[in-house]
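Here's a solo chain for you in structure tokens, the form predicted on its own.
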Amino acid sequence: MRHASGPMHAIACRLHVDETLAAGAAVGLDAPRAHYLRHVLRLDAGATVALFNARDGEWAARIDGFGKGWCSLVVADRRRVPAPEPDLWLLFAPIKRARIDFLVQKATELGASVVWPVFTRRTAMARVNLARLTANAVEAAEQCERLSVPELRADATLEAAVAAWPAERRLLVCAEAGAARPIAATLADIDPTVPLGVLVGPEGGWAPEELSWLLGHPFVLPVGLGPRILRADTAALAALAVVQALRGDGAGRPVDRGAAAPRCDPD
């Protein structure tokens, strides 16, 4: 098994934790993550992993010991301080399991701050496994080296989501039909300080009366994503990528602190 000796050595992987991170703090891991570190990565006491959350940043931590179904770590040095991240919401009509998992993973990598499944008139899925989607978001955050995990909101009807929508936040509705300016042109006319959300419809497209109802709200702006009809998951990721490139953190670069840590994936 790999183990550390002397100064803090290479980071084995990154793990998101809710506990407060500070030098000298003790952190305990649950059984799946303890098993992964011990039996998959084959780490021993003294090995180093990275722990992170949006509140405290990212810290190096030494494995203090293993037990049956647990692992304890001691936090050492901070690797990254907390930093502002884009405030970009994604609303989408739920799609089939493999594709919804993929969508949440990639939305996390693209920096979405809120991910919110909403049921539309033509949504084919009847339920959403929020716990599984949250796990997908956590794993994606660990892999892509962001400090936060997006907020996974409980599924709601489209009507309920719109009723709760903050009036000051613009909602970019991806419309495959009707009058809609290209998304880049629409973004150019929006004050960069105004927060945004993106809404993507179901696999069967918007019902005409549903789209008309949406466009009757003052905070809604219809946008187009080009001449091709995109799958729902493709449309969501394309819209997020354009927003981040033009007014998000798409011009940023990864923080240079040596080789990236491998992904920690208990599955």
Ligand code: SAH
Second form
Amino acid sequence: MRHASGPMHAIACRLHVDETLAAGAAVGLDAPRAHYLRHVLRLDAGATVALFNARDGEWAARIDGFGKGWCSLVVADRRRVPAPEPDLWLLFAPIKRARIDFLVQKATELGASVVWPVFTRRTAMARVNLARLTANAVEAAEQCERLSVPELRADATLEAAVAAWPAERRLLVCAEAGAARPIAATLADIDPTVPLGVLVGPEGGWAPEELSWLLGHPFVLPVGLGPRILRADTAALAALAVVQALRGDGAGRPVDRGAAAPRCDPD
Ligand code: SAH
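Got the form predicted on its own; could you also share the form predicted in complex with S-adenosyl-L-homocysteine?
Zooming out: every chain and molecule, the one shown earlier first.
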């Protein structure tokens, strides 16, 4: 079935591109995306897609042509202007493949601006595949109508991340053990202009000496997420949702669906 059966101007898909977007600009897509538009969505030259990035906003673009492994488009009208997005960092101990992909996708949907894998004492994974995680973040941003893609930081040890931590940013350490105030109570006491990060431990939890070392830093606040022990991915997403609801963009609304591009999802 042909996807381009709607009106000429219907938006078939939403794609993040790094290139500058401006009326009349030409944009080329790499082979996987060209393949996706041509052979998965079955679009023809003349079909319209949406291209976006945080710098230039979202633009309609017309497919100019396809070749072997490429697709060229011409940018037409702007559909959305760039807008500020929440400044909320997520640091987490790498977990196994299916769960880490899930975590990065969902953190993107929940509006994390920085996603930073950090190795803790009990982290079971030896390495992370940043390219794959970035691809997950891009796909989730395309799907959820974000204009930005979260910055995927190169993995670091917890010590290095803490050493590089900007002093003005508070770090909410999700602590399954020891003293910790509820996350909502902690947030109520933090000036709304203070930027935040959330840190979640590995499936094995915090080593006691690691947690007490963390709590010795002036920017660190231990927070509790309730009486149940959550899986690491659940804890990260719960914390992000609470922060967005209480002091992030949780009061915002999705863009008007009439003007929005449909999902661009191979599933
Ligand atoms: N294996 C550990 C649990 C680790 S849960 C144990 O059995 O105790 C993984 C991470 O999720 C924790 O390190 C913590 O950062 C977070 N987490 C899970 N449940 C939590 C809770 N109730 N409150 C705060 N953080 C929690």
